[in-house]
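Presented below, as structure tokens, is a lone chain in the form predicted on its own.
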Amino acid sequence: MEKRSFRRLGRTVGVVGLGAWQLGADWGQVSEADAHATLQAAVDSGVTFIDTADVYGDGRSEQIIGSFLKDHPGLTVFTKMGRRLPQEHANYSLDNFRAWTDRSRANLGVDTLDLVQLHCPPTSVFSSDEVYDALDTLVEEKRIGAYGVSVEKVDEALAAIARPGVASVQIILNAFRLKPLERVLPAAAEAGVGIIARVPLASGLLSGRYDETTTFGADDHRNYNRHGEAFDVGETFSGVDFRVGLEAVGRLRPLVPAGATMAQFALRWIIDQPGVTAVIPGARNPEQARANAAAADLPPLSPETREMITVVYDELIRPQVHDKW
């Protein structure tokens, strides 16, 4: 699998991760067996960087993941901290993130993280000098390797990327939210900050698998969080209403190469933009994990296919996500 750098990190990875918030909770039940065999079919398939986050299952995709390093060695695991209290700005405290950086430490086994992530913290945050200052303190008491954010807008990613410390800034990028091509990607480009593509099938909509008929369970965010009930809206689904993301998917489909799945064409369309270091599709079942890291093999799509991409976008889905985040 081609490898690209985090360069203020001094890390390279494979350009398909694996996130695992499915690994965790949100998206129905995945068992530990299936987690296992899902991280191990990931690695087999070329996947060296693996994104949790302490909130997953309240620590449980940490876990899986730890159990899995010890015979594993060698993996960059990057998590995420700051939603497990409420969204206050005074949380974001050198004393919560010794606390928090702790918990993570122990619940995948190492001693220092590779890199801990602020996720989707307050915007307020991302502008504070105290909070980088707590951030740098962790660095060099060892507690982590390095820190990034995880961002909902731009103009947090922004802020972001602006900080010497800031390593990588994580965002949603997929062909239903296409802004941070405006300014995030060459920002970062410029500042050796990596850019993690997070949502990259809009929770499964690009994935091409679903119709007006599907539905989802209640312990899954894809029916409990339609417009925003337990977290922010763009979250789910990319914040595109799903009946016009099935429309975008159809006008689409065409678009796809022969042999490629919908997935992995939405994958390599993401892989094909400049300054994306890595993205981060979810799997809860080795089949999964394996059609996912096979994006990474697409020769790259032709500029005619990414306009298009961009004209569906423009004329629908733009007026729907463009301007909240």
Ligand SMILES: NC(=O)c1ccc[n+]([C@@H]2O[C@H](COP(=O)([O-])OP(=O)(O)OC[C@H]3O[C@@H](n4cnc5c(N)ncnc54)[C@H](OP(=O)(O)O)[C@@H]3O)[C@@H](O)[C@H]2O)c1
Second form
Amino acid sequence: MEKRSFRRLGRTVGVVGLGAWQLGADWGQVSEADAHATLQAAVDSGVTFIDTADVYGDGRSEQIIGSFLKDHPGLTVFTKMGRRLPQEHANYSLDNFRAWTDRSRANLGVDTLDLVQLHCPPTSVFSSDEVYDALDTLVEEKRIGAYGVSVEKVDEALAAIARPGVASVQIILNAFRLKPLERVLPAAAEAGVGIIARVPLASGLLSGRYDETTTFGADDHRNYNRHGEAFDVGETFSGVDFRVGLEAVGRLRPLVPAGATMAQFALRWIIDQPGVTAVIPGARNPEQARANAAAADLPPLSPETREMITVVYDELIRPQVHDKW
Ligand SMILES: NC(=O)c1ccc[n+]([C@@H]2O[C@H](COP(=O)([O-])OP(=O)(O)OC[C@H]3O[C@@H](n4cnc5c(N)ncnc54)[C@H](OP(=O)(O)O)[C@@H]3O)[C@@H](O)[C@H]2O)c1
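Switch from the form predicted on its own, shown above, to the form predicted together with the named molecule and output its structure.
Shown next: the complete complex, the earlier chain at its head.
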């Protein structure tokens, strides 16, 4: 698999990683055996980079990865912190950072976390000197090797990129979320900040597997957070109305190259964007993990195809999402 570099970290990873939210079984069941099989399939397919968080399954995702790491010590694991308490500015303190990272270190079974990301904190946190000083202290204490941020909005990403210690920015980027292409990716590339493209399949919508009759379980955010009832609506289907998303998928489907699935096509489009370091699809089973990794082997999409994706975005998706994040 093609490798790309987190330059400020001095670390290189396979361009397709694995998002591990679903391994926490917060939304839809994933047994521990299935979780291990999914991790193994990903690694066997060339994945070297895993994204998780301390709140995924309240630590279950980290613990499963931690037990897997014992036999696969070379993997790069980024976790996140900041959502175990209400997301209020005052809670982003050195004492809380120490407690949260100590818990993640225990869950993952490592002395030093490869990197910890602030997990979509309030906007004011991104311009707080005290917060960055506290993160630098965690590095000095060797609790963490480095830090990054996960953001909802492009302005938050730009504020973080301007800080010299920020090694990575995680942001929603997919064929239904083009805004980061305008300023965030160029700024990150210039500064040497890694970009992690999350929710790359628009919560599965861009896999092309769903239709008007598709339903999701009561415990699945694609049911209970469809209108942002529980957290930022942008995390579910990238904030796109489900029916509009299906219409856009119908327009994109003829563009999928022969021999590729629609999910692979959607991932390849992200890999093709200059400035992207890694894309982290959330695979629910070994088949999905293998198929997602194989997107790295596809040839880049043609300029005509990329242009058509932009046309579909402009006509159907842009009015719903572009000015919100
Ligand atoms: N605030 C944050 O920082 C934040 C928020 C959200 C996500 N994330 C990170 O981003 C990662 C990915 O996000 P996500 O899981 O929400 O969205 P996603 O990767 O866009 O979509 C995941 C869903 O896509 C479907 N899928 C995956 N691979 C497939 C394949 N090869 N073929 C067909 N369908 C496939 C599965 O749907 P089915 O379940 O229907 O099989 C899966 O549940 C997370 O695991 C997490 O690490 C971070």
